Each structure stands twice: as structure tokens, then as C-alpha cells.
Amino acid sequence: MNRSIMFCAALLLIPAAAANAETAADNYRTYCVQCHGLKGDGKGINVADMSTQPRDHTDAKEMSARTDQELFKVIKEGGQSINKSVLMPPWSSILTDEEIQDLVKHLHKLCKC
């Protein structure tokens, strides 16, 4: 067989999160900061125009109170689907339901709860 077509082989069997070299710190770097603010603490250089604060993501006490599955589901449905801010947008369209499960891994990681 040719080395070419092996390796083009080889490569459709590695999964696609092995392929994606997108990490949960990169996708909340490049999605969530502008609101969020690059510390988590919700100081995003969008704030200023905003008429509802986003969440805090280092306040562990904030953050405790909500189940993974109400952050699962906001970060992929938007801020409506549990009854929060209408800015907060859905992410479905953008990131694969693994990409979201490892930004609520990441999100306990900002708040360390």
C-alpha cells in the first residue's frame, strides 16, 4: 500500500477529539472572555455595554448552585433556556456537545468547587 494513502488512512481513524487541538481554556478564551473577562470574574470588555451583568465564574458560591446540567444546558441553548439574560447566546451551532461537557469541567476549574 502506498505510505501517502496509509497515512491518510491512519489519520481518519484517530478520534476527533484527538484531532481537535481545542481546549476548554482555548474555546473559553476565543468564546467567552469578551463578557466573562479573562479571569472568569465577569469583567469582559463587553460589560460596559450590557445591561445585565454576566456571571461571575470564580464566585464558588455562585457557581455551586447551579448543576452541570443547567451549565451544559446555557452554554449550548443560550441564557433563555433556564431563565437567564437573553446575551448570554447559544452555542450549539459552534461547539460539539464535548467541547461544552469540558467547558463546565473547566468552569469548576475557574471557581475550584
Contents of the next structure:
Amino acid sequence: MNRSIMFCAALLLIPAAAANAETAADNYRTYCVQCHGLKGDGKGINVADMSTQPRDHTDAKEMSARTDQELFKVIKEGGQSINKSVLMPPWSSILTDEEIQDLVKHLHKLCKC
Amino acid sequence: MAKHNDRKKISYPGLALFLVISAINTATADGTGKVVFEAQCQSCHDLTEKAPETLKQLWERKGPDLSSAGIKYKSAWLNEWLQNPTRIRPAGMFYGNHIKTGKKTDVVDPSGLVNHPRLSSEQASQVVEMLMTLKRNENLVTSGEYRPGSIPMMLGEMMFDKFKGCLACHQIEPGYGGLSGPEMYTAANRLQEDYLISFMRNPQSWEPKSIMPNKNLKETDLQKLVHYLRALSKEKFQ
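Now show me the form predicted in complex with the partner chain; what you just gave was the form predicted on its own.
What follows is the whole complex; the chain from before opens it.
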């Protein structure tokens, strides 16, 4: 009896957890594409008047020069945290650490590196 | 047969127009902003809606949240804009739904952008009167928090662009700046100063999934940015 109650309670919890989880691809589309582009090549709709061009996430050479810790830090705390452009904002107010870690993995897929 | 079909095709828009005009007349005759709103605005602006809590909800939203209109918008601007609406967000409500790859960069795809309906003077007054009573999230705004002041235009622009990076997503004059966010050269005409302070301080307290990040702005910077936006809104752009 207790087991069945726990099972039902567990079932009720599943949709709530699923509703909160956003995929890296969805987060990328929502927050990153505006500057880094639909292809991830740094050619988003916002770039025309930017003094510093966004990173090309498909450039394996450039992307390989960054550690995962740096990528995590720059997404979470913004460009200035690693002495890069202020145009890259901090995303910690929106993305959880877990979502940022997923985005770092997503970047590896984009650069194939 | 072909002519008959053509006539039938023409009759549908005619009928639709008749129904819309009837709905508007009914709404106006009733004399309340709520009725006009239900007839004209509700399909894109749901007043009972909470801020999007998932990305899917964010993507699907057709118009801004108006449940805080009374503490967000300036009524004079709202009244005028509803009679002569222009596009405030160059790439629509959620930019991701209105972009495509271009020759050099991604570009705005205007094909899916919908023009805002135009209200009559009477309808606009009725709707504005109703909207200004809506004050969801009133606890987030401190009345009188903005203290009027000034900032040299060049310093304000440097702050907006070089120091804080806001230009990445916002235009400070037509054709200059980012396209994913709303234009900023009309912001101080549109929005109440105390709301601007509150939203810039913590966009996620208003909308957890907003694409505007929290830049951890200092209180003095919040005031200066509003000084700048107010100065910018007085500029005459061609």
C-alpha cells in the first residue's frame, strides 16, 4: 500500500520536473542565436553595429582554445569575467548551472571539437 | 463555374469585414474599454496570463503582457500609439520566430510579422482607461524611485554601448543597434521611469524567461541609464 502511494507521488512529480527542464538546443535558440546566429557562426541579427563580433561557435580552432571551465564562466558571468567583451552578458539570472553545463556540451557539438 | 468560385472567394473577406465592423460597433456602443479589449486585443494579449514560465510559452506569446499596464506604460503615449501603431520590436515579440539566414548575417524575416490593429480615438481612450487600472506586480515598483536628472548625451551613449553592452540588442536610433530587443529611442516616451528602473534592475522578477539578462547594474547606473533614455526620447530622428 505504502509502495503504491509512493509510486503515485513519484508519478505526480515527474511532469513538474520535466516542465522546468529546458534543453540546451532550446536555450541556445532563445538566448544565444540573437548574436551567435542560427548556424552558430557568430552572424546573428544583432551583429551589424557591434564593436566586437560574437564568437563563431563552429570554428573548431577558436573554440578548442577555450577550456570548459572558461566557457561555463563566460556564459554564467559574462564576457568581462574572462577579459572579453561586455557585449556578452551574464546569463546566471536565467540559466541554472546545469543548463549552462548542457550549453557547454552543446557548443562542443557545434564546433565538432 | 470558375466565376462562381471567384465570387464565393470574394464574399468571405466581405463577410469577415462585416463581422469585424459589427464587433467594433458593438464594442464601441457598449462604451467600455473592457468590451473593446475583448473584441480587438484579447486574441494576442491575455490579461489573466502569467509571465511565460517555459521557453515554449515564451516563443508562442503574440503580444506583451498588459496585466501590469498601469504601472508600465505612459497613458498619453499609449493612447496615441493605439491610434497610430508602429513596430517597437524590429524582429517581433520573440525574435527567434522571425529570422532567417542572410548573405552576410541572419536577417529579420518580415513575412510573419503582423501589424498591430489601429484603434479609433474613442476606442483608444476607452482601452487606455481600462489598461491603466491593471497593476500586477505593483510590489516590484517603488513610486518616485527615479529621481529626475541629466547626463551628457555622449556619456549616456558610451554607458549604454561600451560600458554596459545594451546596444547589442537594442536600437538607439532607427537603423542603429541590435534588433532582438525593443527599440530604446522611444523607451522613455512609452514607459514609466520607475518601471524602467525596476525592470532593468531585475528583468527576471518580471519575466523569469525574458531574453533580457540581469546585468547587475548599480543603483546609480540605473538612474543614469534612465536619464539617458529620457534624453534620447527627445531626439528627433528622421
